[in-house]
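Form predicted alone, single chain, as structure tokens, below.
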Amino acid sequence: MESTNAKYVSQKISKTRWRPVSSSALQQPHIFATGSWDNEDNKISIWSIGDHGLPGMEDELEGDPQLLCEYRHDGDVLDLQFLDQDRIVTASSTGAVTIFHHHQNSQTISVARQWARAHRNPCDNAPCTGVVCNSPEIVTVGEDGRIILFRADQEGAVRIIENADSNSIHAVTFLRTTEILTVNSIGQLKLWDFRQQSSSPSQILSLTGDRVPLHCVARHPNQQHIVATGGQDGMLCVWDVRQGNTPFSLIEAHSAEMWEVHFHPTNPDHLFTCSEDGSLLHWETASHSDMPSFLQGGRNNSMISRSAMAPAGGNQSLISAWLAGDSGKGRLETTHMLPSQTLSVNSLDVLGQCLVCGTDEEAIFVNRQVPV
């Protein structure tokens, strides 16, 4: 595609975030970062695209990325969320997670906060492998099957779930500010809500027949009932956690593991995933509708799902497309996003029109004419 820049970058690269824009602001994302894995020295990296006034970027092609600054991370970086506009969150696989504060007037990186060993089992550390933020809260998840609330501003933990899961816990979201989803290596998802002293879920998911890990969890932005997963086997779960404990539909999306699933955060009928097979897809609900614009919420909506309309008087999106179940699936529209397969496709971010993808073939790809 020739709207994706390509950056080479010597690391195989994990995770890679944008930095958040305001809401208020019409502006485009143009800083993120990215986390590292597999490597001698792993690092957490800031890039700007654009040059933005940088010096010395005159030069440089516009939309290319430029590293601003990056700080020597102990572990692989197996999970990477800003906490803010100034601060990152990163899980490790020593257990760690830790606060990295990156100062913008002199583009240099430090740490704010460090939780040693968060995460880990009698006789060693257990990689963390989830994070989540909800500031100044963080939440996160490991191999040793522990969740742990933390706020950025105290020291020690609010509160730790020890046994909340006797599986390696993959990846973790907030549904709601005191509800999170996890998501484990046995096909669960459980919800939990923080007011409840309880260390047992308040409802538990799964896929049926084979219990196949999920890796990645992803909540509708508007609608908190509607969760999307992808794990070993490729398929792409659509859930409503308000009906039934299985999955609302299955899609065979990939041939080898879903890595991350993201809805997009202002237009989510547009969906993205990555995989292992080296592949990046935008998944688009088809429209096909006569419906009015101002009831469509967006250029790609669809159909109509009458369990999925919001409720009267809320700002949501009027209409989920991800509920219309099996009539649903042949009004799908794929794109592949990368100019042609690679390595394996680790992480992915969207965010306006801006999508970034971190790869094992040591490549960032930028794409910042995203069809949304």
Second form
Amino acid sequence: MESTNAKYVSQKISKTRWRPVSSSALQQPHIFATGSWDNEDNKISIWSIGDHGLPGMEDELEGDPQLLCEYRHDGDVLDLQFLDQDRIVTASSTGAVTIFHHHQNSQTISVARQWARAHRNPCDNAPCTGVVCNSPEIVTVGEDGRIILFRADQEGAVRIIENADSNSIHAVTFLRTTEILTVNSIGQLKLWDFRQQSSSPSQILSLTGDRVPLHCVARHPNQQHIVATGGQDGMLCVWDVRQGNTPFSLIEAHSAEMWEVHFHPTNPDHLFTCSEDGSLLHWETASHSDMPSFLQGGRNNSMISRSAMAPAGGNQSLISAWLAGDSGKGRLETTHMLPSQTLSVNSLDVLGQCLVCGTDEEAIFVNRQVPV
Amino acid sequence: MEEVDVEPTVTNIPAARDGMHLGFAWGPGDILVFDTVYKAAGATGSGSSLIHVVRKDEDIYSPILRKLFNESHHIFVGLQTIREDLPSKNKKPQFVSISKSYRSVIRACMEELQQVAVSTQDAELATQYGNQVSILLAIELIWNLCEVLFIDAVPAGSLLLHLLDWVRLHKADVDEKAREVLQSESPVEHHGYWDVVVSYVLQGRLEEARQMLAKQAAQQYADKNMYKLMDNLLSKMPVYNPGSIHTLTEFDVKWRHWHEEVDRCLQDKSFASNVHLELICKILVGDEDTLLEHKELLSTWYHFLVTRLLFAHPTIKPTELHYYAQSCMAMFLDSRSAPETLDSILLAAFDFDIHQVIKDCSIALNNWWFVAHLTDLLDHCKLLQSHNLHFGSNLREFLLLEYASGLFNHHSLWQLAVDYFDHCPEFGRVYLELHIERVPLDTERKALKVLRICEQRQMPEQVRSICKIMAKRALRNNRLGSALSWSIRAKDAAFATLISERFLQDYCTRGTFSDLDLIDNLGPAMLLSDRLTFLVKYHEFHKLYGEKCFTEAAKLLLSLITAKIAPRSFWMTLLTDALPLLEQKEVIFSAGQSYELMFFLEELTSSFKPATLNSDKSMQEEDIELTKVELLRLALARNLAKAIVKEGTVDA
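Previous: the form predicted alone; requested now: the form predicted together with the partner chain:
What follows is the entire complex, opening with the chain shown before.
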């Protein structure tokens, strides 16, 4: 895309997240946070892409991200989420979970609370690999197979599920307010219900016969039973949590690990994935459009989705385009969002029309005109 | 040994004591220095227990210069993928544009360093940044010249134009001065006014010189004619146009006419009354002495060279450059004793001696970045003869390997080095294999990235070794499931066996299985090791038993027993597991199966006898063992009886 330029920032970016915009204000997001990894001194940084100007303004250079403030972070930033407008929660490779407070007036960052060694192993550190927030609750998962529930205002953990997983848990997301979904390094999706006191999952889904590790999971914003995961072989799987325990669609998305998958929060027919192979793909279900794919611009790559089984009957109007499978309704359009091949794209976030991603080539790309 | 090119630099180790002998060890880019136990005679005191790391290249740790490494990596990878089959005349513009991108990256870095140097409070840091800026300036100067002479390789005529651009780019203070003069109240009375005009003329920017002169001319009514004449001369100077239909010879003729005209004006003393205009006229004629009088305006010998060529030999051919370069340098620098490094590098470039340029730059700079990338680009332009060095591969590969090895030292930039190794056909793979195993792995995510690099390049040894490291770490932390997954990924049967034994031990002590989500879902991976298969099947047996599918459970148990994949220590446990099945009301084991079980029991007990002589076993344990055997014998016998009866019965 023409409006994407690299900004080199001298640190390998492991996570980028937009600061949430209040839904009442119809603004585009203009502040994002990044976390670095593999540095001797890792940092979290807050950037701004200038004023939320009127759309259509010449903004090639103004759109260059400017550093607002940064703060030293102990260990790699393995996950980063905004708890609310001012607070950011990070997961560290030392096993610590930290809440940072961004003071907007002075443009400084301070540590609001830290749970050091929340995830730990007897002899070494256990990195905390994923964090998800539903203010004020924070759920973290780590390589020690623990799931921990914190509250932002409480000192200790609210609930710890020990040995939730025999392998490392790679990512977590909220399914409902009391249910979470985790993915681990043997390709299993586990559903956990916090209302139950047991320390075993209420449901386990996996692709039978395949133990490919899953790295990321995302829930459809409107339909809570649809979940997308990305794995080590670059396969994008779309699951229906209610029915069956195998995925609905399997799409060969990338040639290497898929690090993040995101549904667009307001326009869920669009999906974004980024991968170790250095590409960032924008997926769009074209079930409603009659325009043939070859007339749409950009480097298009239509992929046909393979589905594991035909969708069950039932309420047609609720069946999302994602699950339509081979029936021909669910043709997917993909577009490469980055101008050329780079090293691994570790993270992306999309909000409104703005997309930000960070790579191992120490560059940040911002695109403010994502066609959604 | 060959003689050394330069004297080695001396670095003082601050904490080392006098009289102590220092020991050292080489690393890929650093040296470790430490105090040894040896003392010179008469020295007192013991050595310190410190290890010093002497680092040659500090630049890779500078945050701003890091951008240089990342961006140039991107350009490098792009360069390698240019298709080989295009004819070379199509490739030259591509190479030139790649060279320009490298240079723009250097410039961007320089500007940023400049900004930081100006704004920082720390004096030492400011000097350091200042040094880095000047080094980058020199690098860009050299690169630009190499681009003009080697990569673009323009013929005579255009050569001078490119050299003029080169000089103008690196002498930016003229514009600053001009701005200052123009912004003053009365430009023509500004003390720097004539300096600006002369500088414009020296750089061949005659249009701007004319505009400046026009201001003066507007105010001097007396010398109006002189100014008009000068303006005329300046406007008529022929400038070579590469795209025009006129050949170089025609241009030469035109230029000589113009030169003669200027000379006539000088001889006629047309500008005699105005010392400034006379000066300009002398410059236009190419008078060396006049040019040398303005050393401060020229500031460098290469500016002097280009100006002299502009006004004396504009049709200079590339091969003739070095005569003029040497003489100009000699004339300009007569006051100084020896030329500086930069000067000799530029001279070597004018000499078209690429190897000398690269060699001098390698010595002068503490980082291989510049020579590696420049040599790679020149190699792509097919300008380097395949100059095989005494050790190993050709020059380009040597430099790239050195550069990439230095990068691998860095905790973060090692990922860039992988691509450089990929494009070194002879030794790149070996270097990569050795380096990639030594990347420290703190998190699983980093291990996965390293594994992806190894797997993409088919390096199974490294994959195995990395997975083994991760598996051992998981085992140390009692994360058996994780350790097992890593062993499976490494296809390491031995380690998988070890971990399965741990699992079985855990079961024996605790009575339950742990990590069921893993064991249940191993799938075909369980065939990696016998012990692992046994573990999975044994757990399956327990599951079947729990679900009360006794017949399948019995069959499975029997197959486990007869297949003999169980560890010896487990045989008794297996038989004891058979006990409840034997005691069931209905007959589960057939006669044949019972015979097999009995055979197994006898085999087990026959191996007991020597073991019971072992004094470690207490009397109690022996008793328990014997009781178990008794019970089993009884149960088996009863079962056999029932089975025979059942099988012999004719169904009514």
